[in-house]
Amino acid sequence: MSTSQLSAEIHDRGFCILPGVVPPDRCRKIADSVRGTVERLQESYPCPENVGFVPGLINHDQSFAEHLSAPSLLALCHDLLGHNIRITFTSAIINHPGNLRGDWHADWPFNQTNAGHVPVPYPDRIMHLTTLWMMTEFTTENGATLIVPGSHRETTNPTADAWDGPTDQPFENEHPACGPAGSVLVMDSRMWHATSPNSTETDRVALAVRYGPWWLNSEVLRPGSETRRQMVDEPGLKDNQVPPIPRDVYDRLPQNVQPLYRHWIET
């Protein structure tokens, strides 16, 4: 399909899946990188029982950075978004066998329980990508991400205080993102998904990249920021958090890649 074929996709559903960004002998090295990471890692994270999470992993762990400038993905990005794309989290998701059906929410900024968020009701703009990116592959059995296509749309979505619909319960229109490895879901950030239970014997390995604009504030995502003291700390709150990339990690990077992550450097 084409960049603007992708592009109505994503506008009509919330959603498209991007095959073969990865070659798949690539993918099993990743993959086993990754695991190694979150395994190394997994006490300084806490997370729900039987999901393996890093943030900030390309800090840690740069064994897929080259593909996240793949052509077909950033034409995408900045059909949607504009120019300047940045990367906003980097993070490590494994579903492990037997982890638990998760909660329905949408990404940051939409995510109604952190600090930093856009404020219900949404207009009707696409300001973040999440895309998750499959390094084994996603089945339904494997614990596939679950999402509710067209709510994207909504105004709101379950994270928010006035909701009053079911939070952990099936809806009739969900719809497990299945995909074989090396294949990205790009999804609009406002889409209300859910982690889906692993009922395998194999972990599931993924990659939560998110893309964002040049103008999407996102310092309240950085430890030791004015923005994050200010609107987390100061008034008790919560947020996700983005370690900063240190100097030599950044330089490390592929040149097509550093722009994605120049404003997060560490200073």
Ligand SMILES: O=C(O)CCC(=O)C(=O)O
The other form holds:
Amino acid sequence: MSTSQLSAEIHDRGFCILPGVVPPDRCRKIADSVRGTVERLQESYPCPENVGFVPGLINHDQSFAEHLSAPSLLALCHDLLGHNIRITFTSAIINHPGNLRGDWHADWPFNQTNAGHVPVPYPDRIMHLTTLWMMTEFTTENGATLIVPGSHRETTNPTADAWDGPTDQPFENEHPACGPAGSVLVMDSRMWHATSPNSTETDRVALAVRYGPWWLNSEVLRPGSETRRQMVDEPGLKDNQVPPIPRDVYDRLPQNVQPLYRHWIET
Ligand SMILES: O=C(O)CCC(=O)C(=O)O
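Counterpart to the form predicted on its own, namely the form predicted in complex with the ligand:
And the full complex, kicking off with our chain again.
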């Protein structure tokens, strides 16, 4: 499919699945590496039972780095968000066997429980993209992300104070985003989605990489920033944390990936 067809899918349904972004043999190596990194660091990062989560993954594991600027994905990001794209989050998410279904939400900056959020009602504008990289295949059984197609056009989501619908119950029109290893689910971050249980015996390994335009202020995510002090620490609120990238890690990134992280180098 062409970039404009993929863009049209995201505008219409809120998501598309890009196949073959990472070759199968690389997926196996990356999945092993990410599993090892999560095992090593997991204790430092709280997360739900039987879920492995490490934020700022690029600081600890660069096994997947060369793929972050995959031409098909960057073309789509540029088409939807404009020039000077940035990566805002790089996390590992592993659904181990036995994890539970998660609550419906939209991602930062649309999750209303975060200090840094676009207040409802949202304008109908794509402002941030969430990509979930399938380093093992995503199936209905192993916890393929649940999405509600079309929900990106709503002016609110189930994290809003005024929401009185279900937060942890199935929606009739929910859809598991399945795909072979190496595929990337790309969705408008306004899209309602939820973690799905893994009822198999093996891990579902994913990378959650989010891409934003230059004009979207992500300073609230940076530990120790003035903005975070003002919006999160002083009022005692919560938000995600994205550790900055040490200069030596940044210097070792592939040249065409560096521009995606240049705004987040540790000072
Ligand atoms: O791991 C998944 O399938 C969903 C992750 C998710 O909901 C999120 O990163 O916001």
